[in-house]
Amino acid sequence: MNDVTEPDSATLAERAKLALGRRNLIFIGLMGAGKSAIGRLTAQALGIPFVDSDHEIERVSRMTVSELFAAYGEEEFRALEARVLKRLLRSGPRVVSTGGGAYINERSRRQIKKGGLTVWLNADLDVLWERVNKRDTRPLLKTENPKQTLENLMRARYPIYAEADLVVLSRDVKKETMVEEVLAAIADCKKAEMP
């Protein structure tokens, strides 16, 4: 006789990784909606790498985020940030967190899609603002009024944010919570693994 009951983490993250293959899983979305934090937790629940593209686009140039925008403007940074995410998505199966402009950006945009299975972590302006208010490193919100910049911001995005192969939608709960509920989008994920 089958015991049908709640399948637990360990198995969740069994079927997540099995779903995924050898893509990569590749986070999109808005500053502060827990890209990094999420990422992390889920390449550590799949047991696969963890790589924040901001982060190594810091380590190649040997400047912050902020520093290159103000450089040399955000034209060139996207154009360096393709180049990064091209790079980093060549093989895997790795976790991903993007910038939130990256998945913008068209050039990064298509080799995100070729590059694995995207996850758009979708957060509404109230739970956005109360993450990144009490930091000054986000170069987009250094503006006279950064709350209504940033809600102009979510108007734009996320449009193309929604062309994502899954939607999670991350709201101020345990950082597992949400870690369960990405797991268990890529577990019941349709969408065929790439060859």
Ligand SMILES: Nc1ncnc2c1ncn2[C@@H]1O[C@H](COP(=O)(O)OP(=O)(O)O)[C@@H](O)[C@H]1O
Contents of the next structure:
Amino acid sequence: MNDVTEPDSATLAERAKLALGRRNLIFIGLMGAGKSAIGRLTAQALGIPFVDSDHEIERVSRMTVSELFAAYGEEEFRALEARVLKRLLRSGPRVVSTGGGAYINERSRRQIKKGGLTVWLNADLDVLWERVNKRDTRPLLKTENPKQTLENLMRARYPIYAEADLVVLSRDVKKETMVEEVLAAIADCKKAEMP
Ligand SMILES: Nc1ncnc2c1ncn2[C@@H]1O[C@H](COP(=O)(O)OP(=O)(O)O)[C@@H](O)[C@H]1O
Ligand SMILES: O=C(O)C1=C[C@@H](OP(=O)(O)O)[C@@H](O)[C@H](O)C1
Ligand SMILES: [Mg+2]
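Form predicted in complex with the named molecule structure, per the form predicted on its own context:
Okay, now the whole complex, with that chain kicking things off.
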């Protein structure tokens, strides 16, 4: 008889959920990598709650990210982001999609590392640019040459994102394919859960 609770016959999502345990799954990566979209779908596949830190920041402040940057500047935004992340990561398991700069901030990075398993959605410049140039919701890209700005951010940030527990290449494939690759990375992850 096939026992569905056996690791071998369990679905990929079930195996990933088992491997994740009580930890959070935290998406990091540059703007346009798909943290918000793939995070949401991954949470659905795992059957656990999803939260996007930017949405939570907008909810508590009753302002958009752009408005927060314009009114208070990036430093204040980072402080608010760190406070929100600390609260979101307190209990798990849930999927938390962060904004692209969260993991770059030392305080937030410490909380993220402590808060669960991190997955970096790594993407090349053209993939990111294709996605972000369609919207003007990202204040850091309101520059004279936003594609160059994105490239500069890649250079500065990729060595830091590379500290993630898991890395999945974000590219022009179906979102479902991305989710499967994330689930497979979790299921294969050897990093033990902290007691
Ligand atoms: N694999 C994918 N294929 C096509 N479009 C994608 C894919 N992943 C994300 N997107 C789209 O790219 C845009 C940016 O994704 P988003 O999740 O907002 O990125 P992030 O939160 O990392 O900035 C969204 O419109 C999203 O639907
Ligand atoms: O890279 C960044 O510093 C930022 C990324 C944005 O989130 P997404 O990565 O979800 O676009 C948002 O938090 C803010 O505009 C700053
Ligand atoms: Mg996002």
